[in-house]
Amino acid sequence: MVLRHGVVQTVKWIKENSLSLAFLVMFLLALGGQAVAGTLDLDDQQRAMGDQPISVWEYVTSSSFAVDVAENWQSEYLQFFLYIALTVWLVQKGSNESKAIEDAGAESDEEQRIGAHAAPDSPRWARASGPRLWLFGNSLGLVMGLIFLLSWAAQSVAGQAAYNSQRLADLRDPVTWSSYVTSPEFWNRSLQNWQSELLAVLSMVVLSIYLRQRGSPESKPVGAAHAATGVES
């Protein structure tokens, strides 16, 4: 009975967290695939230049792999940070990705269920006041912004190392970190990721006005009017 109960609880836990688990598995598979594909690609270049191929471990601990990963992460978290922050005040009529037009803004304490309006099951910090309440009330955006800055910093350090390795191979002098982060190489890497992420968000905001996905919380109900704003399925 104990074993059966444990199995039931495990199955229940997996179901309740299936969305996070699915994306975690896909993330790990994609990251592993990138590591293998990147190693094979670099080995092909190494052989073409008459150099020895490297192992997967050598590749995933290299600046080349680090900068490729970090530049993707920073753009993703920038997208989420901007989306979280801007959707507090900005709206889009007809989009499921927007709050209702009349709800623009930080909303009242009662609407947010904080302070004296907190429910019995509200997080402890939602019943606090002052800096703790402000910090908790903005924690999602702050964490996304912090991860963006850390990822961007990692990209700059790893990018500088990879860039200098190439410069040394070309018999050119290495550059300092400050010179690298103001270089076309750094901004080309950053902006080519930013524009794609911003386009994806724009597409989701606009297309959700007119298109539907039955059963998805990211879509309005199939029969909802195009002008309906902030309506969840």
Contents of the next structure:
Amino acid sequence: MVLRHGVVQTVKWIKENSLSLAFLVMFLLALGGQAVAGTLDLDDQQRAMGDQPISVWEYVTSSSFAVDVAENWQSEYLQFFLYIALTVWLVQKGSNESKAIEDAGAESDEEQRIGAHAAPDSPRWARASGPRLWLFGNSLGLVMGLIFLLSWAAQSVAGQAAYNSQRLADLRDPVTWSSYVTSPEFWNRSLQNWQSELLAVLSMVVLSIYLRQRGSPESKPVGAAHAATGVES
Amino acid sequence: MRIPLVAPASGVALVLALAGCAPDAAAPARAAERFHAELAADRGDAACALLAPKTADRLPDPGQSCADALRELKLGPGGAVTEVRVWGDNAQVRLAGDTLFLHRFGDGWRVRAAGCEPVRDLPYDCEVED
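Output the structure of the form predicted in complex with the partner chain; the preceding block shows the form predicted alone.
Everything in the complex follows now, all chains and molecules, and the chain you saw is the first one.
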């Protein structure tokens, strides 16, 4: 009976967290797949040069793997940071990704249920004032922005290592970090990721005006008007 | 001596930055010094054994041995190590009289190029290269 209760609780927990769990599993599988595919790719190049084969561990601790991972991470976090921050102030008529036109801005304390308007079940810092309330009230954007900056910094460090290793292989002098972060290679890596993320967000904002996905909170209800903005599904 | 340093910015950055950890700069320096010491002692075969396989293969003309090819090039004395730069499996060792490029193989560092002169931002012009 106790065992059955435990199973029921576990199943309930999995169901209640299924979105996070599904993405966590897919992320780990994709990262593992990248590690294996990247190893095989580099191994192929090494053999062509008459070099010894490399292990998965050697590859995942290499600057090549690190820069590839970091450059993708930074752009994803930049995308979400911009999205979180810009949707406070900017709106898109008809888009499910936008709030109602008249709600543009940080909104009132009452609408945000903070300070004197906090509910009994509101987070403790929502009842606070001053810097604590500001910090909590902007914590999502701040953390996303911080992870973006850290990932971008990691990209610059790992990218310099990978770039300099290649330069030495090409019988050229390595470059300093400051030269690297102003180099076409660094900006090419950054901008090629940014443009794709920005296009994806633009597509989401615009397509959600006219297209629907039944049952998804990322879409308006199927029967909602194209012009309806800030509709709760 | 310049060795890549990593300033991990976070747990994430720490993991990612493992790739840039400071490697052993002494090993490629020793290999470069040994290469020039063998040349100076006219031990061509021993010097050839320190070359990367592709470099050793490409160096001699048809019918010529690697040792003879090295002797013919008359590379100047290496001298003391002035700078070592290591990034990943590749290194550049500057001696007082030469600049060498090395690669780390399974059995240690080998010389890919020697007798190298800088050509602005283009690849070095090397007497011995792969």
